[in-house]
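To begin, one chain is listed below as structure tokens, in the form predicted alone.
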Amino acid sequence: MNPRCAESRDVPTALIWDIKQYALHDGPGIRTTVFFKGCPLRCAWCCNPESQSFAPEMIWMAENCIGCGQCVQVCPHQAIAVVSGAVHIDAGRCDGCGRCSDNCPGGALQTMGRAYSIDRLMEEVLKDEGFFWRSGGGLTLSGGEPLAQADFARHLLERYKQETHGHTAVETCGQADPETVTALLPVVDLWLYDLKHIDPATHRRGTGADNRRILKNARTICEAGAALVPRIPLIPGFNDDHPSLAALAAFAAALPGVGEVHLMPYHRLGHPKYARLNRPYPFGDRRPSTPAAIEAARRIFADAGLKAGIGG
């Protein structure tokens, strides 16, 4: 074992649903992005529904299934049945043990959410260490919501800083206790910060929670002198009208040190994931952001004095 990754017995584990290496859109340079499982919000347009629950989940991809029935045989909880050629998973019985996905020859079943120690994650992250220092990249924590597992996130970032002195970033919705944000400030070099709406009631209708804590935490981060880039999802019928975007632009422009935003056009790439989780897609009738709508949004933020990049 790498001596730098000696066992850390004084830190918890975290539930992680994905690790993306050679990531190019989650901060500067080439990065490894660690996706934490679980989010306090329930955005109707979420493109990663598998990230929302704080418990492990199984997904079934019909296109990969060879119909062998191995999953039914190995499940210790009788949580899987095949009905008319389709695999059905009883979420009440499934505990996310992963035995079915580990034994699926076609890769049709996948476990979303596995417990990782910091040592195990560091071994994955450090595989790309050479790319980090050559490109100015580093480690990004994403989700779900990494601040929902804040103790682990802080320990991981501290460990990464100690061993590499590399760049760190956090992608967050900002829905966290202020104390959580303050504790992470010393180990986060860049905050990629979602801002979805200014009006608290509208924000609640779209995400399940109002935004007062989110806006306060954004101000706290910027007033501490930390680097923050707002990320604005452009959601048709929710916030892509001129008044909503102008209010977001005014808020972002007033944050100390903020000179740019990332506009994130709405797309439907997450639609198939809902079927894999046996959930309805809430935004089934919404169409992707048009080039005209994206350009109109860019001009609103430019008029507020902000550089508006498209995408992450």
Given for the second form:
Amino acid sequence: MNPRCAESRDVPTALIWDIKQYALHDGPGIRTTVFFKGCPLRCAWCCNPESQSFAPEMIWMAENCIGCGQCVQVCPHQAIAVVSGAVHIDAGRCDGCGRCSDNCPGGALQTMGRAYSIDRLMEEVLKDEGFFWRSGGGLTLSGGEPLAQADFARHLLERYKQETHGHTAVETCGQADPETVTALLPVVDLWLYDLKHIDPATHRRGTGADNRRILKNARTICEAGAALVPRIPLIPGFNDDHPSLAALAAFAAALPGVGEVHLMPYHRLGHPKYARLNRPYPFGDRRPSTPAAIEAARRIFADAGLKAGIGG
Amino acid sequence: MTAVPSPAQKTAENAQAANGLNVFQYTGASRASERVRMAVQRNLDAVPELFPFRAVSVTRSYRDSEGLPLATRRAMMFERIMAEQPVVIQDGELIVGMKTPKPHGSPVYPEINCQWYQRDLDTLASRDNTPFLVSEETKRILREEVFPYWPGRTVFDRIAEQVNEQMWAADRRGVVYHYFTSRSIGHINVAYDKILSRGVVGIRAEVAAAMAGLNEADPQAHDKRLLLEGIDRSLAALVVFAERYAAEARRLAAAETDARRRAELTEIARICSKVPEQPAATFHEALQAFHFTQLALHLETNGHAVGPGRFDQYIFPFYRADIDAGRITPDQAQELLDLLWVKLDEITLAKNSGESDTSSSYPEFQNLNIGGLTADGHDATNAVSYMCLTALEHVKLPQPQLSAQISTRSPQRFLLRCCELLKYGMGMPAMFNADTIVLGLVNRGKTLAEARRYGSINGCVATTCDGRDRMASSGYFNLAKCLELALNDGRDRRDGEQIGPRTGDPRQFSRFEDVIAAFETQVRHFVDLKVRYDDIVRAAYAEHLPVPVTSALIDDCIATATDWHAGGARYNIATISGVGIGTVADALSGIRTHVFETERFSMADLVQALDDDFTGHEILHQTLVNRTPHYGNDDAAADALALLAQRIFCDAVESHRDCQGARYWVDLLPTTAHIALGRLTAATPDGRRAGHWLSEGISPVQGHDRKGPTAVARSVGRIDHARCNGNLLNMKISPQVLRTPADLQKLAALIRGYFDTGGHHVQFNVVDEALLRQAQERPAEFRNLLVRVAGYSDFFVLLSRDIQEEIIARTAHEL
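May I ask for the structure of the form predicted together with its partner chain now, the form predicted alone having been displayed?
After this comes the whole thing, all chains and molecules, with the earlier chain placed first.
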């Protein structure tokens, strides 16, 4: 432990659902991305539904299940039942201890969300330090929503900065207290900042919350001179019409220092995850963004003077 | 920094190159000339075929020279080959000389092993791996003129009468794979620089001096004189061969109506009259002299892997001299180099059916190195280094195998240009860590300056020193089979036959250390056996197969008047190639985790499951596969088991010297033996079922690496690379990671980061699964799809189905 960072002992743990090494699209260079669990928004198109809840969750992948029933035996809370070949987990009883997934021979059960201390997380992050240095990469916090576990996130980034002087990035939906954002400004080199819609009511309809804080925080960050790249998911029927995108482009172009956006075409790769969580897919049968729609969107942002990268 | 220079930069750089400066001469994605494309197409259309000419010359010569000293007979044999070999100049060629009358032809080497040709002659054209056409006329000639002479007279006869059943059984059962039953020792990068700069005349002068220096009081003086005379006669024969090409070029020129081609043929005639006899003076002469040398080595004997070595180092002075003198433009030089690439690609060899499995390829492992270090330890890249990359880009053929030596001092633009070429999916250039090469060579006895200047990759990924080494790469060693035996009291699990030492009933093992001890005992036993086999072989080649041409081009064979096969090289080492280290690491991790840590299963459970090939043991099987910490995921504890297996193997191997006093070393490369040896290996506790392929090189078990390439790099970096004579790491990446300059920088960073760990080598298959499946379905459309197999690239559609499947299964590191 770094003695200069005494605070880290006072900060308990964060709930992390994935750590991805060799992340090539979450900021410059080769990066390790830490995915925090829990998000204040509930976007209907979310491709990582396992990241939304602030509690650990079990997912079950039928294709890996050999039906051995070991999970039922090892569960200390009698939360698991096998009904006609399918594993059912009683979310009310499950506390996410992970014993079932640790013992699952086929890897069919996975625990989404494990508590990590800063020390433990730093161990993982520093594994690829040599590659960060060689590539100008670094650490990216993603989610869920890293700002929803803001104290931990800030301490982690401070610690990382102190030890490596490396590059940091945060992928955020922006739905956070202004003080949280301000506190993070000194330790974040790049904000990858989701913007989904300009109209508060439409935003609320698609994500469960209106966007006033989100837009304000974006301005705060840019006015402080920090690097921010808006990331706009292209959601068919939600924001991929010309007026919606033009409004987003106008907002982005007005942010001081912003010259580039990332357009994230809608895809359905998250669809199977809903079944694994035993949840319905709220976004139904939308079709992935077409190349024509992507190109049209790119032009709208280009017209606003913004360079638009596709896919981040 | 960007990977692709602007046209203005290019022009500036070309201008600098034209001024003779040692700079980056970037030709970008320029196209090959029409002449080059025609030559490439000729090779693509060529059908591999067996030709009898060499065998007839050799048989007649051996028959006529009976009773004479062997050194004399071998020189006479080479004279006859050089005098009788068909001389063919193909349309549009500027670099000439052929091993057989058509590209991709194989001669026959009856003096080494005639038996296998007789056995396989009728099946050679239809076998699964690397078939060769054999015409009825060729069959007739071989059966009438060649085969009858050789029974009892081949090198293999000498080997077979000494090798005992235990040694053969170890081979037959897949514990080891013995080289040299049908191919001589090879694995040489000769001193091409010597023949280019001094010519045959210069080397003959060296021979004359050695002869004059013979001490008549030396009881071996007579033998030494005969040997030196043999070298001298063989060198003279090489000049005859070149002169026959000069004559053919003059003949064609006389009949040529096109004035331009007539001038080219006249120039070819002039060059072939001059080199290799005289020192080369121009770039064209140097390339031609190089190619004649390469052909001579391939026609003298059939040793494995005759490599051009540090090609850019010895060719650059000729390029620079031509540019300085205004004799050539960079484009003209590039075309000549492209044409040499096509010539090297023509060269192949029919292997016996066993070897065509363990080393499944048409390419002949002609490993051409670029980059690396100078004798002083400075960066050695030069204009020719970049031209070689462009030659690969222009011809896109599997040979020569291009290896880029990257040191900490290599320019980033050189590395980026290498990365850029990976987008073609050819798996070339392969990336090597020059600093680790030097460290390893110094550890194996070379001087620091030699290690830097001549340190070179040979074959797949093995290290050698150009022009002064004998690196007897002796075959494969199946580490996974040794673990199988350790877990079955020395018995082959497939039929219960006792083939290894009794190391105890595995069900009684009460500590993890018991498993390790049994494994080590099995490894030591079979390493001893392998070394005893190698000694027989080494002595057989030393006594029965002098190689005067090779000896002329490897120091200090002339100075000591000792044949290269008899240990005449300045440095002699022997190596054994360990196969399946990833399989062993994961298997040991499975045992340690589930039997001795969590105690979820007993040794008896495990042994029963292995006996049953996991059938009926699904919980145990899935637990091994999914719940075991695996090598390749940056898990230090799991990776330590790979290092432990390496240490056990290295300790066993390094304790030996061969009959010529050469120290043994380990390399960890499989070629394609991990498939052939896997077929003979029962179930292993990594969850691998009987008969399935083993892990290859030092790569993690296929599909067990789940954390991406940086984790693989760090895990594999935990192997002690400098202690090995070569380690092979395959990574498959999708073309998406090579789209933009920023992508190339990230790939370059991945390579640099891996080399920071001391990693020796990494090669990339840049293809996606969908494409490979299409290629399987419609091979005709994918005739030119090159993929990295092991230490070489080959056309995907020519590979056997299970090797294709294995390539597809290698974890794709997607974006």
